[in-house]
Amino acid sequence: MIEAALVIDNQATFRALMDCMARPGEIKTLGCADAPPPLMAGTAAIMRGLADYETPVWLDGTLANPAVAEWIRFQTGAPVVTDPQRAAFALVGSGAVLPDFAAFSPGSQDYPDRSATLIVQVERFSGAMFSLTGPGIRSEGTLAAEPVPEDFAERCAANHALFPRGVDVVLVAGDRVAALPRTVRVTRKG
């Protein structure tokens, strides 16, 4: 009966997690999954729905702990490893350390599907604003989140420019996630 729900909670947290892809900016709520912290719930379910023995993880110098690591390996089979160029999942424990995404594997121009998913745990959906365009978005959608860096809308576009290459990048705040995939156009507001 575990292995059922367990199952129905990682089909929902990756329909969630398509949903925030195809819809940037829109924040959804995932079940919560237990973790051991500074891991937050809604970047456990999404370790726990997405990641697998073939999707190596990067561990941030916040989150690169026995504890996260051994729970990541125990509950996806993952391998964590210490190069951020060979990591499919970023994830990365506070975005105001937020390493520049050239960190990152952008994928290639044959395979840009081979690129990096950055999970960036944020305090909050509030704070700094940013004004979003492109695929997904009627007109002109917003999306606020703090701590993120200054340079986080410049980030953001030089990332935006090596379409079809790029990183992905997914915050989350608790439970609560937003996801800003490399086809977006982000610009800071005001």
The other form holds:
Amino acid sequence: MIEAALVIDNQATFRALMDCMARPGEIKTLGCADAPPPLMAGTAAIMRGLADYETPVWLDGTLANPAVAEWIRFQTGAPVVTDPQRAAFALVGSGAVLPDFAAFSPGSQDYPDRSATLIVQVERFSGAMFSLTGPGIRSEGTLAAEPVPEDFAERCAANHALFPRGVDVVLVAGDRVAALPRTVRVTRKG
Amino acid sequence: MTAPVYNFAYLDEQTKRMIRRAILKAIAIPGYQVPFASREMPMPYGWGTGGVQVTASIIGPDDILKVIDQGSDDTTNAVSIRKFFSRTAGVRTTTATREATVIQTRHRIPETPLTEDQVLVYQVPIPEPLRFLEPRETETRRMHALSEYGLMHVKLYEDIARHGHIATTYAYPVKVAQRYVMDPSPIPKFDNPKLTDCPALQLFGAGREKRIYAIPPYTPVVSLDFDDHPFEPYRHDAQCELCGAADSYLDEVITDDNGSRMFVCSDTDYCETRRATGKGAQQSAPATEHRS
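Given the form predicted alone above, produce the structure of the same protein in the form predicted in complex with the partner chain.
So here's everything in the complex, that chain up top.
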């Protein structure tokens, strides 16, 4: 029997993430999940709410420690894989070391949904400012996040150019999240 | 204990995770039909099992649910789905469009404009807009992959050649965010203009066909047409005989064996709200029309 509180927590986590995905750039706060550092509370909440035996999880160098891998395996039952192409969820410990999006599966033209979702931890939602346009955004949205690579906007543009293929990015800072699905057009501001 | 105990909102947690992942991908690829492992529900296919599974996966204890069937809150399908969720999720239900945070719908979009705080969940019978033109799934998938939608325009053109106008009146195909051609479910084409730039998130669930798709908020949705035969929403040339509305979608109701009929709003909440605020039918056109 699953603990009732966890059922409600997972629903709240998903709903917040769904809103973020539907409205790129909007920042939502997730319910806390205790996580082994350097896994942030938000990342842990998303994993617990969405990962299971069907979703291989890839960890980058900063997260690939036995405690994190064990936590994911125990809490979610998801296999932790070393091949990024196999990952349904790819966890990146810090935006500063964001790998090339091409390392992950963008799905196929026939099945663009079979693509990776990147969960990228950042320190804060301030600093480098980006302007966002596309579905889910009324006229123009903004999102600030750091650290992210210098060429973050260019990488997002290259990802967007693959549409309908491409990866979807979720940014996490502590227990706060924002999403950049493949539809969004990102340009550097100022 | 004799009463059955369900998980919150009926579905088990693994099913919800699977559906939730499908919903996230559907939002990221507007108009693309994401396959999902549709479950058997305690109601037959065709009664909204797709919509119910989507609703069950997104709804939380603080949500207020409204369910409509052809615009009406009080038809069998709407009543039983509302009961289903008040029993299995304990959520509050409402018939007022303004109050609801989640609205599940069969074949209509409410007349009251939706807000950013709402999610509209459609029940979809046949999600593939190209299915009646090309029965093979492998081929329609390829056509979507290549954005090869000529066949759909041929179909609309044949309508014009045969009838002099585009005769498709419901499930009128649309193009979402300049990419995917999508079936908006069998809503009347009167509702098509409400799809575009909608502040609410729109989710579509097809249970038997095992597909979920989405239109994010503020997304351009264009009804397919031709320069010389532009898309035109259709509405009966009449007013609602109960509330006098001249802007709502009307149902034609046969009232006796002599063919008497009347037009009333299909959206019961819209009609009732108008009547409650004193907008009666006194200004309306001839009450009934007789056919021999």
